[in-house]
Structure formats: C-alpha cells, structure tokens
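What follows is a single chain, given as structure tokens, in the form predicted on its own.
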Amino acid sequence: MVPLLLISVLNAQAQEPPVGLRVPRLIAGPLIVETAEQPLIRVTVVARGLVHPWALAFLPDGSMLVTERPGRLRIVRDGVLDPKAITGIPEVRAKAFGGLQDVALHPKFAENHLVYFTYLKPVENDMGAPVVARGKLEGGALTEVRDILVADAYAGNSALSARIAFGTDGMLYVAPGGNIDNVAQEPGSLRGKILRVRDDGSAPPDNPFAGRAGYRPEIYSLGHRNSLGLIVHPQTGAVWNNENGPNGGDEMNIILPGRNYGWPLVSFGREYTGPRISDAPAREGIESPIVVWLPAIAVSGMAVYTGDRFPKWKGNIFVGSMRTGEVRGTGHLERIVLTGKNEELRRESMLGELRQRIREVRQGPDGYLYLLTDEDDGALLRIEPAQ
C-alpha cells in the first residue's frame, strides 16, 4: 500500500467560527496527488512544528531561511529544522497577522552575507510600523542588524504585510500593505505602494516620483492594496506582485514604475458586509490586473517554475491560497497558465485536500516545489514527481 498523508478524524459537531472546515493536522507523508498536466506528484513534509511560518529563502549551501510570524528566524539543513533560532531579530508587534514576515538574501550574499528582513515594529501607543532590516548572517546569528527602511505607523490590525524582493537592476522592491482609509493614493505615504530603494535604503534619483513635490521618492507603483507576493520574474525580469482584495478581487499585477493600480478607487472586490467597492472594476488610467480571483483565495507567495523537474510546469505560475471565499479551511496551491503575452488559459487548484494555509511557495535550487503551511503547527512541503 502507497502510504498516504494521514489526515486526523475531524469532529462533525464541532463548531469554530469562521465558517468553515476544521483545519486538519498533517502527521505522515507522503501524499500522492494526481494532477491535470504532471500527472502524478509526490508531497513530502520536510519539516514540521514552526509556529505559523511566513516566508523562506534558499542560502548557497541549499540549507533554509524560514520566518516565523512571532518573530524566529529557522534554518532548516538537510531536511532537519534546527531546533535554535537565529539569534539578532528585534522585537517584533506579533498582533493578528503581523510580526516577523518576508527574507531574502542580497544578491551579493556569497561576499557579503547580507540578509533582508520584515517586520512590525512596536511603536507607541500600541501601533506598528512596516520595516525592511538587514544584518549579517555569521554562524548562528545575525550581527550588524538595522533597520533600512520605516513605513509609517497604524494603529489597527490591517495593513501589516510586507514582501521585498530583489530586482535585476539590484535594487530592493518593497511592498508595505495598505488596506486602510486611502492611504494607498497618498503620495506622502509609503503604504500601499510598490516601493525601489537601494540595498541602504536610500531612494535612488531614477524613480518615478522623485523630485516631484508630496509624492516620497522611494515610490516606485501606487494604488496597491495587501501585496502578499512579491517576485522578479525569473525569465523577464519584471516585477510582479499580487495582492489581496477584500471579500473578491484578489489580483495579480505586472509592476510599472509610475503607475496606478487602483486600490481603492476601483476592485472587483465587494466590502466584508457585501457592498461593492467601486461602482466599475476598471478606470482609465489605471492599469488593470492579468488575473483575478472571484471569489478571493487570499493568495499568497508566488513562484514561476522554470526547472527541469516537471516539464509540463514550466513558465506556469504558482500561487499559494490561505481561504476561498471567506471559508476557513479552503487553503490549497494554484497554478496558472498564460500565454506569452500574459493571457490567461487556465488555472489548476491543487492539495485542497490538506485544508491548509499556503502562504509561501518557492522553486528550489533542485527543481522542486518548497511550501510553507501558515498554521500554529506549520509545516515546510515539498513537492516532486511521483514517477
């Protein structure tokens, strides 16, 4: 008998608001799944109990940098996690969904050692403030840690996301949330914006914005709502991101500096008690989205396959799912297929059967698939072929 990702017996007269599934716990592996166009696919738990893990990054050795939300950074070497934290992170506003969150390694890490993170900062009066830090990663610590970059501060539980990336022209993009008020059109605000700065920080004097009176310089897109992806493209060099609507409208954007994506002057997307945000979905002189979600998935990390391991994946997109239309216990894995010219063909849900959070998905330096399950006992996948 193959052995099968053993799902615990779920209690059918329990009720736990959201509405929604009970979250099962994943206690054995592997899973094989059938799959639309790589036919069979094997799922592997690398690594187990990290308390809601958000995001990863692979070091040259191909050992893991995990985050986890309530402020650890992991290394996983070999399959195993390290039961010790790295130590050097700052002290993080672990509120909702806010704490420790994305990583990356500077392009130049094999010289450098460089690693970026993001967090919430504590501040007064029980707020919190998107930051971009770096340190360098020496053994098991990280020294020399600052903080480059403050977004500004909010008061509430929304808008806490923050994803960087690290672009072809070597500069950092950054993508603070910014699902409150209209903050997101504001141009003295560094919320809800795609953002391109230097490895230091500093804004660099060809952005679109800069020298222009009330807009920041570090400013590189506006009008961005929660982006919880954030990737260069691994064949074009764009900047992609996608985003999380409100109760619909979830989207995936292709990134260009000046422009306008809309939030909140226009979304598919319907407020949490029903009404529609905007009137109409799109607007001249609003760039509008290549995908979008109806209902939402609260999409997640992105990744575009380009390894050898499953030929029939590549150039395709990978997006992770945390809940379809608001029901708790919905996560899965998306794949999406697009034309040259970033025409959607199709759109393949996968591992709904875990009913779990997928908040991060990356293409390791083999080829394989690595997911991060957001849960209190989260887990680090691993996908591969079957055959």
Second form
2 protein chains.
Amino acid sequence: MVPLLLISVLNAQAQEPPVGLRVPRLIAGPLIVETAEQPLIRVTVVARGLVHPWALAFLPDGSMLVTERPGRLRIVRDGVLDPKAITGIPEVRAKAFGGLQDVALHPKFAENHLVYFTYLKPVENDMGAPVVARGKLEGGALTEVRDILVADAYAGNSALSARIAFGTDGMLYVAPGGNIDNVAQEPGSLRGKILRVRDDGSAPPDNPFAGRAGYRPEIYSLGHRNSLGLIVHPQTGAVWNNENGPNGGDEMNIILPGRNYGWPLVSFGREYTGPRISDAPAREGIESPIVVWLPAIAVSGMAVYTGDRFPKWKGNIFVGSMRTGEVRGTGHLERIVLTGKNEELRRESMLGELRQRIREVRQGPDGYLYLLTDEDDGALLRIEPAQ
Amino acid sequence: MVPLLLISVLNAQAQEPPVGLRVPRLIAGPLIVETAEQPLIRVTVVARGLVHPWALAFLPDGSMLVTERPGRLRIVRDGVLDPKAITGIPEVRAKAFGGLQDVALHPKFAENHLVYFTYLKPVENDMGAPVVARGKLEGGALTEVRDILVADAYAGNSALSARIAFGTDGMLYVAPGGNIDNVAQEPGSLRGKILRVRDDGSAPPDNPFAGRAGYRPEIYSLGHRNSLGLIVHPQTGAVWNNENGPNGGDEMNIILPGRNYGWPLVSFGREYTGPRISDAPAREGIESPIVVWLPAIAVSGMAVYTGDRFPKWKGNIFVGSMRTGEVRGTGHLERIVLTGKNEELRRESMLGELRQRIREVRQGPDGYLYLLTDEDDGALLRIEPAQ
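Please move on to the form predicted in complex with another copy of the chain, as the form predicted on its own is already shown.
Now the full complex is given, and it begins with the chain already shown.
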C-alpha cells in the first residue's frame, strides 16, 4: 500500500503534456448537460475522494468494486463508498502509469467468488512486472490471493496498463502494455500483446501460436502499444481493445487470433517530439484499426451501451478520454456511432466541461453509465437521462 | 442578391449532420475564456447580424471587408458594421455551399484599389460555376468588376468553396472545390486543384504543367477535395491549404508545384454512410498531409499567428471548425503547434462553448485574432488577451 504522501511524486513521474487547463474541483450537485442524441443527461457524483480510481466492476448485488491505482480495492454499496478498503491486495509498485489497475469477476463469480485484478508487482531494481492475480471475495476481504500470470518486467521506471476481460468462451483475455522498444513484436514477450488464458492463467491448446517455437503460447494477438480498454462486445462476443497511440494515433481494434496490430512498425501517430512513427499508417499484413483518433484523446476505459435508459445510445461505443491533443485538462467521454458493419458514422465528445481525466466507463446493471475520474481527488460518476 | 427569406431554404440544401446540439444566441458581452498556453482570452462581438459571413480582409486603414455568402460585401469601419453593403457584387448563386465566398486585396491595393473575390456564378440549368472576379474599390462601390477566371460548373445543385490568396511571387493562388466524382484528378478541369495565375487570371509560363497536353495551364497541384483554407505562410512564403475530408480525414497540406494530394484516390476518411474511401490512407506518389483530423472538424479558414499580443501563440496555426465528428453545434477554433520542421506537437480546441460554426480566422493588423461565425445570425468576433 502506498502512502498518500507519495501520490504527488507518482504523478510527477507519469508523462504529462507540458501545457494545459486548470482542473477545477468537481461540482457537488448534479450537472445537467445537453448532448446530441439523448438531449439532456444528468451527471451525479456518487462517490469522491477516490485516489486515482482506475477500474470498476459490478457485483451481482449491484455493489461496485473500484480499484485505486496506489493499491486499494474499494467497494461502493447502495451508492455509499465504504471507507475501509477490501483487504488482501498485495503490495503494488505505484509508479509511472503502474499500480493496481483492472478488476473483473469470474463468469461464475456467484459460485466461486473469484475476483481477478491486474497490478504492477515490485521486482528487483525498482522495476515492476504486470501481473494478473485472483482472490476469493468473502466479507470485506480477498483471500487465497495468488498471481496467475506474470509478464516480463518493464525496463527502468516505466510501466503501462494491463486490462483484462472474460470472453464468452470462458477464457480470460489479458492486455499488458508494450510501448517500449520493439517488445510488442517480440513473440517471446507477453507485453504488447493480447493474451488468452484459462481462468488459472495457463495457456489453452487452441491458441493461435500454441506449439510454435519462440512464441509464448498465451499470445492471441501482437503489436499493441498500450491497451487502455479491453472488452468483450456484449452483442457479438468479439474481443475489442483500444490503445493509446503516442502523439496522435489512438485506435480501437477488433481483435482476431494470430493477427498483428502493428506497433511499433506501423502507426497513425508521431513521436512526442514530432517525427512520424512510420512512413505510412497502414501496411499489408497489419490489421488496421476500425477507429483512429488524430489528435489523440488518451483513450481509456470502454463500454458498449446495451441498456434501455438511453434508447438513442443503443449499440454506441463509449470511450473515456484523459486528454485531447496533448493538452492537460481536456479529458472527456467520447461516444462513437458505428454501422452494423462497424464502420464509423459519427463521434460525440461529452462532459469536456468537467475537465476530468475519464479513466473508466461501464454500463451498470441499472442501465445507467458509470465513470471514474482518474484524479488525485477522483470520483465515481453516474449518468442518467434528465428528461 | 438573394432575399433573406431564402436563407433557411439555402441552409436546408447544405449537407448538415443528422444530429447535434442546439446553437444558442451569441452572448452580448465579452466572454473570458481560459486556454492552455495563453491563459485568459477575451472574446468580443464586434458586429452581429451578418448573414453567413464567409471571409474577411483588412484594408490598409484597418477597416475590414466581410463577405456574406448570399451575395453581399460588407465593410466594418472603426469597429462598426456599415448597414449599407458595398455595391458592385454580381449576382451569385447562393445554393449548397456556394455564394459569395473569399475576398483578398491585390498586393498593390494601395495603388490600384483592386479587390479580388470568389463567387458561384449562375449558369444554365440552375448550375453554378466557381469564379474569381476583381473590381476597384472606390467609395462604397466596387467598379470595373469583371470575372478573371471561370472554372467548370458544378453538376446538379452541388457547389463547394473557392479560396484565394496572393503569393509572395505576386501570383494569385486559387482553390476551387472538387469533391464530385473524379474531377480533382482530371487535368482538363480547374476544380479540385490549386491554381496559380497572374493578377489578370492568365496562366504564367512557369507553371508546372504549362504546355503539357490535356492539362489546364493554370494548374499548380491536383487532388484536392474542397479547400476551405488557403494561405501563404507569412514566415516562409509557402502556400498552405486545408481541406475538408468526408466523414473523417480533414487535412492540412503544404502545396508543392505539380504534386498530387490524392483525392479521391487516397483519403484518411470514410463515406458518410461508413465505408472507407480508400484501403490505405497513404500511397507512393501521393503527398501526405502534414496534419489530419480524425474525426473531421469541418476545417475552414486558416491563419498563422505572427503578432505580439499572444507571445505563446507565435507561429501557431489557427483553423476554424464548423463542427466536430459529424455533430452539429460543435464548431470551435483549433490551434495547432508545429515544430520548425512542420511536425505536429499538439492541438488545442477553443471556444467550443460558443457552439458556433467558425468559418474564418484572420490576424488583424492590431495583432488580435478575428473570427467569423457562419450562422444565420453570424458575427465578427475579436480575440484579445485578458490578462
């Protein structure tokens, strides 16, 4: 567990753009906002005082698990944040972008109470390794916690994201970040990949590279820079990710087994100092994204809306943005409308007036949308129709 | 001259996205806005009640010429809009995106009083042809008005933009829109090109395709969809354009003689119905844009800031946006920071809270920025530092 005093130091280590807007304190009362297709929405602060909340999962009783990046797992019951953290989270290395990150329930959680989470595990020389762990949630505690998948450690002080999602095939999909050097193309590394493993972390025999020399058998797809969103599409069962480009070139992909998504060989983006990553943003044999952002919006959590509360949003993709165009204080919630063939029709940027880093977006069992703001004084927000 | 009653009909003919925000009436008083690098700016409404103002040019005495798309040339003296239009503008066809558009002064205006403008000229069967005309500005009248360049007429009821800018070589650069069919690639058409002509509209002998069979000698570059911005960079003398992509793929280009900029063979954009325009967004032998927008922001007028009022904005590119992501009511002013090699570093979206279509942006001789909002009740805005 990392003391709060360390938080400002942690932030200083994260890459932040050199210029930006001041981030105001979130309003206390509900905010009514006009949007393009679901005219008025109400944004309510459900809980605040969360320290860099990162991910959100709904328990069968409607409670919410919320991770805080410094290493706490919190629970919100009946709309009230329990001041006590859930015990049992191992020590995390909360530096750069690392720490406690994603959380997801086992598909048979009602029977086995298993909670999966990702974190940056301290290893030698101040380094960290992205890890998937699981534990049994009983009372206010995770018990029988154990690491089920340990990826290769990051070099130096760097660290990225690790998202997880259970597929309709019962397999766990895992996306550890890979933007450093050529690691995303290296078949012997688990980073910069999307992995497909059993619920105990072992590789199933039908994975695309199973048995191929030099390839880790967990690999499902290659060439991912840093997956900030990873979901199983609720209507099709397909695995989708989104990933941060560098300066420009954030992208959303449909993940197919054995395919290469190009990082760092091919990108729509630029180095932060200006030069293009690649001469051309597409290449034969490399999967092209279905949505690209230029400029980058620092894409983060992702959800497909399937509820009845917002009829005009059905099937739309929601993506959190932590900033736009390399300017601090310009995070927002992005809504994307696709055709039935997953071709883009339009995008709407919402909630930019809050100036918050929107880290996570999930649909609740009540059909509302829930967001997390990744700030020192982070919040859980609920979006409802206001008319 | 088009009666005001027709304006709503004209608007209905223009392609507008199916969804959007309500556009509020512009505030009356000055608005103070925080921005990322020039902390507080003040936005003042200099003049309102302009009907779809399109372009702005500064006279040597600091007065401003403003075109209104329905066919009027207006003048703002000492910050006051003259209720009387300048006489002498020929009949325009104000349909689709056409009408009276750009305006520019001859480099020797102080001696010859020549004003250049572009408009859509009515031709047979309700069609219109993009035209560059010029006249002598004397008193409140343009006299000796004549067309100096008449491009091929648009098919059906369509019509696009035509921008003009005088180069440091004394030549007039002209960009008539070309997004229909393959016209931007046809060497016998003047549309979808950037043209380079003398101040009387004739082609100089050193143009890149001069004397080549099948090519119009006025052509300077090919493959442009619809240039909404055309400037001569005040620091380098290079010709820059920006052009609207379709659904996605707005771009900014540095224009080199004889080059092909790709439309409709290569684009970062999609059809409005979803499919990609081209398999890949880049191709050998096609010039790639220096800045691309995904989603599109409906780029419009463009300026490079060179004044002293906003020291942090020096060298930045400003581009008007008429909407973002195919959502109405999301126009804004975009600021782009490039390296000395014209590589993108960051972009800032400003003034989105106004929800106006920003058609034009120019730097005034006083070092402030001036904008036009292309609305039924359009306005001339001035941006100053507020601290």
